[in-house]
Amino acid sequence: MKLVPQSAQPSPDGATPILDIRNVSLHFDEGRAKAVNGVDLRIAEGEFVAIDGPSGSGKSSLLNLIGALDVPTCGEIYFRGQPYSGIADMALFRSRHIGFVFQTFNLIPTLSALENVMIPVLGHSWSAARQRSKAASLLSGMGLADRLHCFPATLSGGERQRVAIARSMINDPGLILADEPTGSLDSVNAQQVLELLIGSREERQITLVMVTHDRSISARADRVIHMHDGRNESLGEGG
């Protein structure tokens, strides 16, 4: 899918964001209930973007409208110049610009890790060795060169969200959407989760979105943005 620039406006460096969010909303219960309310926010090509707040705060819902899994309110969502309401294939815009990381792994229990990396690509045009070598390539990266037929229910938890960043990469992202993608680990796996999440942004110039709860990892980030009662504050650089 080709983006076609639109009237996103650019960064202050004369760039234009990958993401640009003005005035988004989420309502529901016909207003009553304001998940997302009147967001404004740009996100710069390559940027690592921490996004927390309390519970309920609206952290989660934001990144679903980021990642097109909600139709905002109100408001408008530019990726890269293009907005999202003016993209007619919003499940083929997903599978091409975006990848997803969740804390519960959103992994099939019936499908081996290497099936589970392949997923966003079955259908497209690649040919079926690509897909497999792509997904074993991007394994062998997570350190599970030896894990590639296992199911997911032989895998630790560490492993399994290995797995899933592997699947969020294998169509070269422009963006990785990260929700508490350590937040169901102990803290040894968590950290090798993070660091394999933040080098291979740094290594691929991916821009990465992450809610989480952990200071230590908000730390790392070049900004934070909190989130309270639906709204957002930019922390600026690492919190």
The other form holds:
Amino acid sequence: MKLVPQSAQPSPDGATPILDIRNVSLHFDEGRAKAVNGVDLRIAEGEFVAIDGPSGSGKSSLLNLIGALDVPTCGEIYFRGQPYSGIADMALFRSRHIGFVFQTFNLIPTLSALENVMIPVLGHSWSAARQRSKAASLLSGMGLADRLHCFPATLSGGERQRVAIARSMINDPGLILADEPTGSLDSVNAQQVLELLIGSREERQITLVMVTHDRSISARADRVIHMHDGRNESLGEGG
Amino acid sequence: MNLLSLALGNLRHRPARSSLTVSAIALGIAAVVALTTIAWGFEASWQKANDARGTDLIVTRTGSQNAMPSPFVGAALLDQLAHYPHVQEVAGLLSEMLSIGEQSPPIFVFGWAYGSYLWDHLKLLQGRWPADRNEPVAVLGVLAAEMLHKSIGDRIELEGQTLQVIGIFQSSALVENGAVLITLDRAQSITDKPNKVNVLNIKMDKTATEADASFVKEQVSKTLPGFAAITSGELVSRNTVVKIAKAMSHVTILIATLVGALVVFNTMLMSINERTREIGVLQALGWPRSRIMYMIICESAMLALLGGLIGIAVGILLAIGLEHTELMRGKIDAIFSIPFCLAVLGLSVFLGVGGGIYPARMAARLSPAQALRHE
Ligand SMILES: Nc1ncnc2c1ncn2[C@@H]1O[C@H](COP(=O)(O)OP(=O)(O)OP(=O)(O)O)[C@@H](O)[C@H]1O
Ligand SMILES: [Mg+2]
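Having seen the form predicted on its own, the form predicted together with the partner chain:
Full complex below, order starting with the chain above.
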């Protein structure tokens, strides 16, 4: 028998997908809770994928696995062909390739907007000046040029999420994972945040995987994945 | 922005808790500083006095070298010691702690052999020295004169004898400034110990070496059973009171360190518990575990460092205050040295880091996914 090292399969067009998720499961409580149960999914470089599904269907759990925040019970995920199980330093991997946007913003309350955006690159070899100027220009791009030194408590929900989006991009990630990024916002702010997120990811050609319940948002995605009981069913093209 | 400013921000975000923790550490450190400077000051004061006098060796009874030296008849011994090579002079000394008058606190009364080298280092500020070995007079150290409210021509009462104050002197040693000085013969008569001394002081001549001093030590232990010749440093450090004071300061250091570390431990544990989600966010944003650990340890070290700085300041004030209480005045010269303060600061940081390590490890070990789910 020939032992062939498992590796990512090229997608039909021949390019290596940014994410190749192979039969991945995440079980809790010794298998009693199957948050993710055998997901197979390939996501192409630059794609915008929306994930929807009922509460408890495993959307956040799947995002955690993709973001290397959790280790799958079984299965393997490949990032540009590289298996997660072979990555020695997950923190370093995240800090190089992944940006996160959370539903509840998760800004650090003791830091200003500018400093919050700088967090992911704090340990990088960048000079302090480079960290600052990059953070400031990202915030300006989010329409927050006059808010750089405000603390999260003094910002509106929409402004906070814009800070969080700037933060998710400072390390020039290939992939942004957003878990209901508009879930805590009113429709006006939700719309604005969404435009900024989609706009900047197009500009930078970042792959975006977004969990959302909002059909008008999933309609803008290249593809919608429907999660149900820890499994995915692709609904094909959005819109 | 760096890790230090981040840690500082976290501490300032919870001002009440941070200041309580700092206060607790400061109290412990203050106790350490006050007790230690006094314990060591006690030793140093006596060392200083012996150094100022120019005493190289002290002959005392073997059995009482650890406590207050008990008196013995000195004359025969003195002759023998004086004949050892390089011994320039041997002087008898009888000292007591006595109360002068009803209300005043006890004070050192030194009886020094009349005309001996012991008197040489003193500077007479007013009046004169005793005219002979039996004149019923006393000279006072500047501090003693101030504490007793006595000046030249006044009388003081010592164990029923009345002595006239005829001079006021100054010494480079605090304990002498705070003492009443009389001749040895007067002291023997007042304390009813004719011909007796507590110790014999030996001054070696200028050409004497360490070896010559060791030779005297050996000779004393060989030929004078029951007596020992030791250096002033040995005399002081063997003193039971000094030993007790030092032991107390060691225990205080131990307790303050443990309490400080526990307080830091508790504070950081609480803080991490509250910030579980925040730590998950930092992990998601690519912070390695080591940096999270470092941030928590920075926070605890900062708390302890601030507590240490405040504690040192308070401790020094406390020691100075104690030095000036009626009971202690003129007896203890608390020493504050930069190395000592740095060592105490080092101790504070040590307890801070010690108390912070476990919480920091806990924070670093959190699973990012679990931490992010934390409410
Ligand atoms: N750490 C855990 N321990 C036990 N069960 C868990 C854990 N994490 C998730 N689960 C379970 O896994 C299932 C999927 O959770 P997940 O948070 O992924 O759902 P979701 O699709 O994001 O739901 P929602 O839309 O409400 O956010 C749920 O039943 C949840 O209770
Ligand atoms: Mg969810």
